[in-house]
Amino acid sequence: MTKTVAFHLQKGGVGKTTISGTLACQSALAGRKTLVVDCDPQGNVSSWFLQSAPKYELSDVLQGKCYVKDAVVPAPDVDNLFLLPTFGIGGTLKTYSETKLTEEPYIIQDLIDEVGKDYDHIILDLSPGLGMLERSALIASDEVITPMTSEVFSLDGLEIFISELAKIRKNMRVSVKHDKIIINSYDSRIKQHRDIYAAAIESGNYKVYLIPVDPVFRKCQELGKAPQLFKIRGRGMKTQTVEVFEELYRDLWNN
């Protein structure tokens, strides 16, 4: 069965679609075909992995302009990595998420179950905000990974979700499950990153991974490359990057 998991904390620049983007070629570099679903108006994890904007993109789905399989396209250096892009064309993504999707709650839920069959894993890139198009992707999640940096206002944001998943969960009636946190950014030789890491493990009961500053994801997305397979000067992710990702790649899908 396709498990599907989306990231997100309703705060910018926590490194969500690093996160995402990376886990996902996680997958398909170890052979399962992968779905990426960039539900974010920015279109940051298309734009990564896409050199051009593609013909239709998840908003043209969400309204009827065109099939999911019209709409998907392959990553062009990653196998079995695949897109269902966001280019922010016009801000079509974001403009439908204001006006029709409050009467179509369910959509993305819909779309990823008519896709299910044939991807293996399925991930979802969501924006910081947490309006009707991050809850509808939400509903959709099997499991939802919150993603933060080393900062009291990650923290907070971290509080915020968790009392508003509870209120998806109970008026939505959906048992999306969340109990991982990545910190993001790590440096475990500043007191204020070891003082959040020791708040993030005290809010509840959750996993907590440890990404540390890493320069291969900067320089790997302007270039449009997957990080495990990208080296700077003959030197690729971090030994802690890398085991981090393996870790959550084998806790996810149980590999």
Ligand SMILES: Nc1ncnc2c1ncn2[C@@H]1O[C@H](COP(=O)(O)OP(=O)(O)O)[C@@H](O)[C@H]1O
Given for the second form:
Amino acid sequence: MTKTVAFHLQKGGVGKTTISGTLACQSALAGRKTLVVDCDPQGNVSSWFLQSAPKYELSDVLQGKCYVKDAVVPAPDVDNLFLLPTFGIGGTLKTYSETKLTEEPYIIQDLIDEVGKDYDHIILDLSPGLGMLERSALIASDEVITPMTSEVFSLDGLEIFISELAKIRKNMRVSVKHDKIIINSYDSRIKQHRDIYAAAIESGNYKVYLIPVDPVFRKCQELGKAPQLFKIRGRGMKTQTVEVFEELYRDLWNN
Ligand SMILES: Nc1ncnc2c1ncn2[C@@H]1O[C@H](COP(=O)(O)OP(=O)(O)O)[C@@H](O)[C@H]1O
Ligand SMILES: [Mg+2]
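Complement to the form predicted on its own: the form predicted together with the ligand:
Starting with the chain above, the whole complex follows.
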């Protein structure tokens, strides 16, 4: 069965979109047919990889206005990468999730079950917060990975996320795995970063990955590119960034 992986922490700006998009490229560039489901009403991962607005979006599928296959679009610049997009501007995912999702918490899971056989890997990019939309996306996932930054607020956020996830597992009877944390924009020269890393290791039975600050991300998000294929003045992603995505990919999909 296709493993579905979500990236989530209720805090914004910790790297959920950057990491889910980059991992999706890692998978697509390895020749695996990869689907990114954009579950964020802001549609950031969609605008990263799609230059023009597609006809349909995720919320159209959820509302039965079109089939999944009508809404999925290929990323023009990355072979094997497909998006089930969300329109950040003029989209209806936010309104839909606020009004309808409470009645249908398993609807994203049903959608993933439906398309699972068509893709090797599925990645969900989630919005900040822990409302019905994020819960429904978590229910649909086999595994959730928490990205965080090196600040005390992120550690608090991790603690809240762990306890909320326990409730979701119990109340919705799902067994979404959570054993990986990513500290994003990590700098080992800064003591606070080292302290947060130590605290993340101590917070439970987690494997902790470290991603450095890497200017390639911002640039390739502006230009719609895969970070792995991108170079600024002849320089691509930092070696540490390349290695961590290779490791994460191996750990997730065993290749
Ligand atoms: N490791 C990194 N190095 C440099 N910039 C980063 C890194 N991770 C994220 N960013 C930038 O930080 C901003 C927020 O990241 P984003 O992935 O959108 O967070 P989230 O999805 O959690 O809100 C984006 O502009 C992104 O380009
Ligand atoms: Mg995001």
